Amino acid sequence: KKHTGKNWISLAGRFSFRVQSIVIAFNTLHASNVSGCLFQPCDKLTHSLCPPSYWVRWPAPCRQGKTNINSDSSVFLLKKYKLHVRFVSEQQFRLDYEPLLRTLSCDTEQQFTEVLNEILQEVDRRRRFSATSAERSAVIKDIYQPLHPQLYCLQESYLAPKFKKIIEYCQRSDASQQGLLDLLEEEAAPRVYRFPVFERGFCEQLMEELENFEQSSAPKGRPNTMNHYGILLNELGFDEGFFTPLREQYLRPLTSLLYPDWGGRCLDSHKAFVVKYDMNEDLDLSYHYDNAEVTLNVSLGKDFTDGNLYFGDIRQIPLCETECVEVEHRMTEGLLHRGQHMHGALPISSGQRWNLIIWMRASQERNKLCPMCDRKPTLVEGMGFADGFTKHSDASTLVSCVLT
């Protein structure tokens, strides 16, 4: 099948301002010999025009809970510098990153102290996340009055006819991957599939519900460490009646055929949230991979220009061997992809954009190896689905890794 996305190289003029910082950062990482860099620098770097975002790998202890398990993480995103870093202690951080940060205009001791304070605040937030999330959920349930309460339970009328046709095929005893690919018709990028998910009327009502919640006095949490604006849908009460049946009854039959090699047959938990892009808030999202085995990203609206997604390759592929593909994201449509597939969002140039993200996890896969830190997880207590790990002795107990 032909990919319908645009080759990133053809967009070199449009995004050439990003390249210099990529080269400087990667060269500095290589020169300073920071261990565990997941991207390998090479001479062809300037020909693979991917926005700068760097991940460093190291051991990360994981938290276990009654229902699910989380993990503590030493990985942090410095959004101002578009840099992922490892923090264990101030001494280690200075040794590993002070020279690199100086090349990125973090020149003074005051600026470096501001970076340290930002990391320490994030350390504290992660330690308290499970408890604060549970507290927010309780307050929301007590004080928030939904505008459209019927939306909190999944109904087939919310789903696009073509999506229902696709799932009906997946549920057949004679369904095959090739038959499904013929039905999908379009591969937006390698193993990235585009199809309608919801009816437009549902998307419009969901947007009204989310804006009503956003304007309420109810407490709100950040979706993840990369997106500052959005809503955690489990805290709003959508998990049990909406996203769990959506995953189990509709999405898992689909992922079983498309991603059997990435845990698609055994997705047993999820994290669902919405992210918002606005001219006065977050404009874009740096190149990254998800804390998920499979991700569904649905465009809910509203009116905006630009802001397309782009996809590179699986994160284990060296950056110098990667070409990115730009993919248009249209309202009501979903993009389904592997969580470890590197991707990002280009800046919007006007308006406001909301996306529904569902990170689907397979404990059978991540119990062997944490997808974020590449280590066997060490489990600590978490709440809800947490990060989708489970104790081997108790498959009903889910565990998660809090790197994002």
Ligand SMILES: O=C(O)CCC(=O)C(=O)O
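By rigid core we mean the largest C-alpha set that fits within 1.5 Å across both forms. In this text, all values refer to a predicted model and were calculated from it rather than measured experimentally. Numbering follows the first chain given and starts at 1. What changes on going to the form predicted in complex with the ligand:
Superposition of the core reveals a Cα shift of less than 2 Å for G201 between the two forms.
Annotation: Cα of R102 displaced by at least 2 Å between the two forms, core superposition.
Once both forms are fitted on their rigid core, the CA atom of L120 lies 2 Å or more apart between the two forms.
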The other form holds:
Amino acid sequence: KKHTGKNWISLAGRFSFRVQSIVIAFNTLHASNVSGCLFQPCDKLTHSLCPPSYWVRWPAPCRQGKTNINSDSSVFLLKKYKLHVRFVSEQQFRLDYEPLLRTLSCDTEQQFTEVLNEILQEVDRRRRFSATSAERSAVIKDIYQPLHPQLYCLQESYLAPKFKKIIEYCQRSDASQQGLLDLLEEEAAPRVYRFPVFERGFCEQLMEELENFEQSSAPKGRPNTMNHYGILLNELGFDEGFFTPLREQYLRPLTSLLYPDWGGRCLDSHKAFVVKYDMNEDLDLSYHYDNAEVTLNVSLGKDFTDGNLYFGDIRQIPLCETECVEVEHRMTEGLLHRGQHMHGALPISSGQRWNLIIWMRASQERNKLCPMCDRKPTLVEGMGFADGFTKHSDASTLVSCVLT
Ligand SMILES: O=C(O)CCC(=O)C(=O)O
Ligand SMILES: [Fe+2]
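Moving on from the form predicted alone, kindly provide the form predicted in complex with the ligand as a structure.
So here's everything in the complex, that chain up top.
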């Protein structure tokens, strides 16, 4: 099927600098292997849609996550230089990046030391993340009064009718990938699918809730180093009543048919957050891959101009062989893609853009090879779903990865 996104080859040299610097960066760190994608039936958790009561925000966590402690092989974003780098040791980092950083005007020893310090601080932040996140969740639970408590529990009425129709099809015993593709109508970029997810009223209320939270005195954890104004939805208590049933009952039937080769049949945890772009805050998001097997990105609004997404290829393909496709994102609609499919967001030129991002993970895939560091993960206990790894000896225990 022909994709509907705009191909960058045909666009004016608007993005040439950006692509150039990314090409250099990724050629430098291009040493990764494609993970083998085998699947076995996963141990399914059963969640049913819960009643619209406020308590569902805070049931006991049903699984414990694990983290990969291979922090000596991590990927970092140097925002100032718009560059993702891999840091193993100072020596490796100097060898791999000193010449490149010089071309990006990081050309004194002092500037280089600042970069090193920034990375070391980030290593420390990632090591402490699980504990600080748990502390924040406890305080939020104590002091934050939700504006729309009913939102914390998934209701069928929040979902777009077309989305429910698609999922109904996926749940049929005779459902096939081709049948689903016919129903989806649109492939925005190769293996990137667009479809309505929520009703407009739900998107508006969710943004009101999150604005209310931002204005409150509750502590805020940011989703990752790429985005300074996002909100981690698990810390607010959205996981159990909202995102777990959404993933298990609605999204997994869909990803099972679309991405069986990327763990789509056994997505067993997620990280859900909102990213926000504003003229006075973050404007764009540089080219990256997600710490996820499959990602759903839903546009919540508000009014904005520009800020399109762009997709390249999966990260194992060298950038010099990559053709980028620009994809429009429309309020209430979702873009579903492979986490390892490289992408970014172009700058908005007015207004405010909010997106709901669900990074979905398949422990069976990532236990074999961490999608961020390309190694077999070394695991430590984490809170909640953590980074979606599990200990083989104990499938009910999830573990996390310091690379997010
Ligand atoms: O802003 C967007 O739409 C993309 C966000 C994204 O790719 C991410 O947070 O992983
Ligand atoms: Fe992303």
